[in-house]
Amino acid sequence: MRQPVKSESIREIVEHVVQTTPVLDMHTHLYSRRFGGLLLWGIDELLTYHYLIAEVLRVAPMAPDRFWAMGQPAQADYVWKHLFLERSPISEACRGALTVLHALGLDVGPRDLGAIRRHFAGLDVDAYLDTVFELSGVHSVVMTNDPFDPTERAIWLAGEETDPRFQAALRIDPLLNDWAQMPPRLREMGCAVSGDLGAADLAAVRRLLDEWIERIEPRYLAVSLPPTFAFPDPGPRGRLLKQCVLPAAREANIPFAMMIGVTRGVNPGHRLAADGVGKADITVLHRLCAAYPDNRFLVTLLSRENQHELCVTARKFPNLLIFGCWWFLNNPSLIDEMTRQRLELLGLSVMPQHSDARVLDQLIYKWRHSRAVLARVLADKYVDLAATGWQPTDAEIRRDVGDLLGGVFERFCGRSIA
């Protein structure tokens, strides 16, 4: 007979598993070293991270005209006295940014910034990945890449080699939020279209998501939406997707990422930190599902008021995988919260996190906070289980993080909708 498992005991077999197991990290904005500047990395990178500007400019506010004018270091000296020096950096973000000094072994008592500076300019950028990857447990990320980006297409279309712990993943936000603006940008890239979304538009658009599927490869299609996202429309965007997108990540048998909910430029003058959020209506989830069987759909979406109806959704569908606590969500509290709420509703066919790294240093942070509230969320599910006499065992807990961690969202990219 099993002997029962004392709690202090599961509790640090899942702490050590949680943080040792290797993450495939399924969402993020980073850039390999072949994407040279798009690559971001450094002090003052963390510091001007679009998170850290939107808190600084609440509390010390300035001209947003004024702000941009500084320049990225005199920004990062605007961000390091309001936020760490005149007031204790308790904030999510800012704590991230100690987590990631603290790491490299860098002394944040002085608050001295230009040590700190010295220590980054001292690096060397392909070593500095080395040590990020080995730092955050991550052993590949997922980027974000937008082929109708004119600098990073060219990157793409020059077909060197790129490091393999770098996938792709194929954004398409201009394509389907911003069809008025599109038909010049792609006719740049040799898709003769007209406008007038008619069949041959429609079909000059299907090769160009064929062709770049078969170029970069990506483990999905990917796009953020407004919380007004509906379907069926009988504009551009629900006649692209039903005529375009879904049917290239259909025969590609590549997932299509939705990430919903975010509102665009709520105080424009705050540039890439600027964007707000709203509740989407969830049964847009169940027309598309419903409709498109054999389609597989990545969704997160940036309410906390979506997530348990989106709970509730996935459990409706097998082609509907939930995905992180992204951008708004990211913070320990509704992380936790988030996972509970998952776990109990869906068991273990979730992807609890990704990172939605922007500065590649961010890795360290983002998954040691992460792994931190799973390690809690999990052990209290696995005492509970113990107490029902059903003892987890090692191997099942490995088995169990494993797939928390990477192995789900493996299956899902590669398994056929029966």
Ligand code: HDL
Given for the second form:
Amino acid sequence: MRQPVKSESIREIVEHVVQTTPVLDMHTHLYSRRFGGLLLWGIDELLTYHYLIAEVLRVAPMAPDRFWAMGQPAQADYVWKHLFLERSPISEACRGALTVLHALGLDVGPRDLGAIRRHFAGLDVDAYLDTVFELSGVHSVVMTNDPFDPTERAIWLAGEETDPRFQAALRIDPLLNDWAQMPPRLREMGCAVSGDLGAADLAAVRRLLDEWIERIEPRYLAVSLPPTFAFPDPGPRGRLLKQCVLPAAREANIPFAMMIGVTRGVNPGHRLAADGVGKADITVLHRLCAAYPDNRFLVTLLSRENQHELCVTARKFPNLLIFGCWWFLNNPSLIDEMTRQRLELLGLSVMPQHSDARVLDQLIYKWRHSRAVLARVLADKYVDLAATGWQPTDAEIRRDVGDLLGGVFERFCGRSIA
Ligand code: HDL
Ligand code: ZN
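Beyond the form predicted on its own, can we have the form predicted together with D-arabinohydroxamic acid?
Everything in the complex follows now, all chains and molecules, and the chain you saw is the first one.
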């Protein structure tokens, strides 16, 4: 007769496995070293993360334009003063910066930003890159690659990716969200379009997508979309999706990732921190997943109010994989709520989290904070399981956690996992 495993030991096993299983981080804004200055890292980038800029502009007396007119070190000083010294840094984004510093072995007790800056000034970025991947337990990240950005485009055209820790994703927001501005930008890329989106334009855009899929070998195509996203849609977005994007993804055998619910620029003066959130129409996913059964869709929705219906929709469509606690949802209270809901409705056929890291160092805090919540939720579920007499073995827990931290994504993308 197998001895029942005590719930405490289940919790210990789950905690250890979640903390030590390497992660594939399926959506970030990080760049490998070949992208030079596009890779952001260090204390001043951490402190001027747009999440913190939104928070400091709420509490400090400076007008946004004056804030933006300051240099980055002065902006970081301002954030440190108003969000860390003059009030306790208890928000998730503030705590995150401190988690990074603590993990690096720095004593934040003295609250000495000068000493922290001197530590970072002495770092070699290549060695620091290795340190961050090691401390965060991430084995590889998927970048957000924008071929419509001339700076990034030039780097892709100059050579190949050599760091296997960085995988590509082909991000096509300008194409789908700003067609009116695209013809001159496309012509600069050798994609001769008139703008009328007739057959010739659509064929040219399709060729461009195929060209960039071949060049960067993306894990998926991706776009962020407003809450008002509709499909079918007689406008440019609907026609480009139907005639170019979905066929290109299908023939390249890669998923299409839709990140829906962002209202861009609700307060333009906040610039990168200007975006808001809105509830999307879940029936769009019903129609897309049903109409394109040979396409695979990765979806994350930005509104908390969309989450339950998104789980139910995923139960209906095996070609839909939901992922992450995106942006304004990437907070312990909401990660807990969403992860419980997902495991209860979808079992292990979900990707609970991505980091969305924009600054390299953030991998450390975003994954430490998320692993803590995931371990707690998963342990509860295994304890519930054990109460039925079904004792989860160590090997089963390792298998499951490996799936949740990358394996499910790998299989969904059609790649066997090693
Ligand atoms: O569109 C996106 O991929 C978002 O993640 C935005 O980049 C956003 O600014 C962000 O960084 N959220 O975490
Ligand atoms: Zn993102």
